[in-house]
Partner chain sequence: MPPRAKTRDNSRAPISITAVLDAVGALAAGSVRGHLYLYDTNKAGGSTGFGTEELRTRVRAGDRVLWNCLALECEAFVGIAAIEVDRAVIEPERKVYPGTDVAYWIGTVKKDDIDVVPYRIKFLVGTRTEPIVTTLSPTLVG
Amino acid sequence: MPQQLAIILLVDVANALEMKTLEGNAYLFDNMKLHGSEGQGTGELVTAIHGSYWRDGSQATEQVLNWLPYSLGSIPPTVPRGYEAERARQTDREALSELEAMVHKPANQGGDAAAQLSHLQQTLGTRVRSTRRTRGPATQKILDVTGNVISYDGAAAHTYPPPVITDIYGEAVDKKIMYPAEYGSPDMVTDGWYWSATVDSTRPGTYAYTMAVQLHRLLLQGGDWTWEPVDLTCESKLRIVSEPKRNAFTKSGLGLLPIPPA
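May I see the structure of the chain on its own, in the form predicted alone?
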């Protein structure tokens, strides 16, 4: 089993949508900082990939990369994707309970019906209609960054769906340095889909690649709020060196971790 490196793509979605570019609005990280990666936390990440041999001389396997896109200022990525649907169902139940209480309230205790209906509308929130043109979230309600359903008026702050990587291409792919593909997974945090690639570590050099990234903005169409897809691109690089791979714990090749006896 080869070592697997993670590359996190963190996007300031609100600014990226406003500026219509990921330049200056994307921040990349990987877990090879101590092995030579440069530009951590910027849009200029160069991921270091060591060669095809372990330090003890034994042959290593190819390098595996995994990309994880996240949205800055949104619901934490550790929250399962089913959270939005559960919040929508919960507010529906709460609204039905409020409506039932209104219906069964004695006529002389009706109170301000307009205020009650306004509160009921706030409880229900605003539902977003899904479209076939987007790989974004299915029909759901609009949430704020704390995870509460809100009644959206077009100006209130709201959480954005995570960015979606739709393709990886460019020099590193054209020269057959890496072979990216999208894979399915039962992981509920990543919604079951992620991009991964195997890298030929026998060909030292610096190779650029481009990620096609789909963001989503709220758009009012025909009286319904929808998630409108916006396609942008983000570039990054791999730097393959002939230095042998090293286990970060043992500083050598594969083997048991240096855990002291109990």
Second form
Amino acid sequence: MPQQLAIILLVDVANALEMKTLEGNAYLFDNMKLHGSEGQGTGELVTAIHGSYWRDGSQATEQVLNWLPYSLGSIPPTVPRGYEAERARQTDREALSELEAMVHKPANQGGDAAAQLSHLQQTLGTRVRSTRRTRGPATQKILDVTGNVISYDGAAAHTYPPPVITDIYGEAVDKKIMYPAEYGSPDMVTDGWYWSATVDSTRPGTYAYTMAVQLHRLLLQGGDWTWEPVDLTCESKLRIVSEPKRNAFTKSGLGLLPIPPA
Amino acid sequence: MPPRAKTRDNSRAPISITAVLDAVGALAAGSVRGHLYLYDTNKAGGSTGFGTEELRTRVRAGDRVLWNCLALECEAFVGIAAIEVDRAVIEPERKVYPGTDVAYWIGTVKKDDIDVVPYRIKFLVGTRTEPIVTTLSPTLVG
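Here we have the form predicted alone; I need the corresponding form predicted together with its partner chain.
The complete assembly is shown below, putting the previous chain first.
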């Protein structure tokens, strides 16, 4: 089984929502530059996939691809899974202990109750209402790009939840070059879903595919903030070649074993 | 009279600059050249050079600028060790996302008439102890 390969879809969510298109607002990467992938970091990625064969010419294995959608200018994906939910709980706890301190203060040392309340409100932040239809990937509280909760009037500074791939289809799927599906990671409680595909590497050629991508727009509806889903699409390509697979670490692979010449 | 610097405006999102680093490529070459892709969130405001090492981020006085980075290999570690820039223009500080040890750098642009201000990013890559520094320069432009 060869190394699984990853395709990163980095979306400028704010600009894509503004312009209502992913064209010019989506940047694609893969880790196959060594195999001849082209257009890294642009919207025109062509992912190179080398066939892999036994010495008698029969197919050795298929290639596995994984897609990882990220949001540009949001809290990075390197924070723990479920970070938004965790921040919502943390700030609830902070607000509770603040409230407790306020309540236990003797009446004559109360200070400015209005100021204390407003501080409490800041600590609590603003919740996003979720409905069946608008249940986004981050339906907890509105966070800014530094991971702090923001209150009602500061909502313009909010961070966007990562884009969600909802389907992969098009030429490469129709021609049975790849078989994509959505899988759940072991972290089922949070949003551990990802798209993966096996690729038939025996039929050289360039094949296009389309990703259906859902972004989320923060909307104020009837006094409640909600995440409104916005569906857009983005195209990319696979190029399957019959060259042998190379070892990414030793950069060799034409011999029997993937070790560099002495 | 020089234009007055605006006060810090927290109600607007900072301009985020994201560095996507091919950690394996950078470690193999000992350089980020050809392995670094820079983006920001101010395309509508006139930033250019997306996806290159020479990103030109359009800023104004009072804008907060936030730097973070992503590894192209999701299992590799990359981080920013320092941002070297004219401190008369901006003083980026290292901060972490609350409750985590994931860092970002943030600063506020101090003045308007900055013309072109080059800067260098020092990256921490994998377990390498010596940071790898940008070779071509990204810039802040006024």
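All of these numbers come straight from a predicted model, not from anything done at the bench. Residue numbers count along the first chain shown, from 1. Take the two forms, superpose them, and find the largest set of C-alpha atoms that agree within 1.5 Å; that set is the rigid core.
A.B. asks: Any chance the CA of E100 moves 2 angstroms or more between the two forms, core superposed?
C.D. replies: It does, since the E100 C-alpha is displaced 2 Å or more between the two forms after the core fit.
A.B. asks: Tell me, please, whether between the two forms the C-alpha of H119 is shifted by 2 Å or more, with the rigid core used for superposition.
C.D. replies: Comparing forms between the two forms, the H119 CA shifts at least 2 Å.
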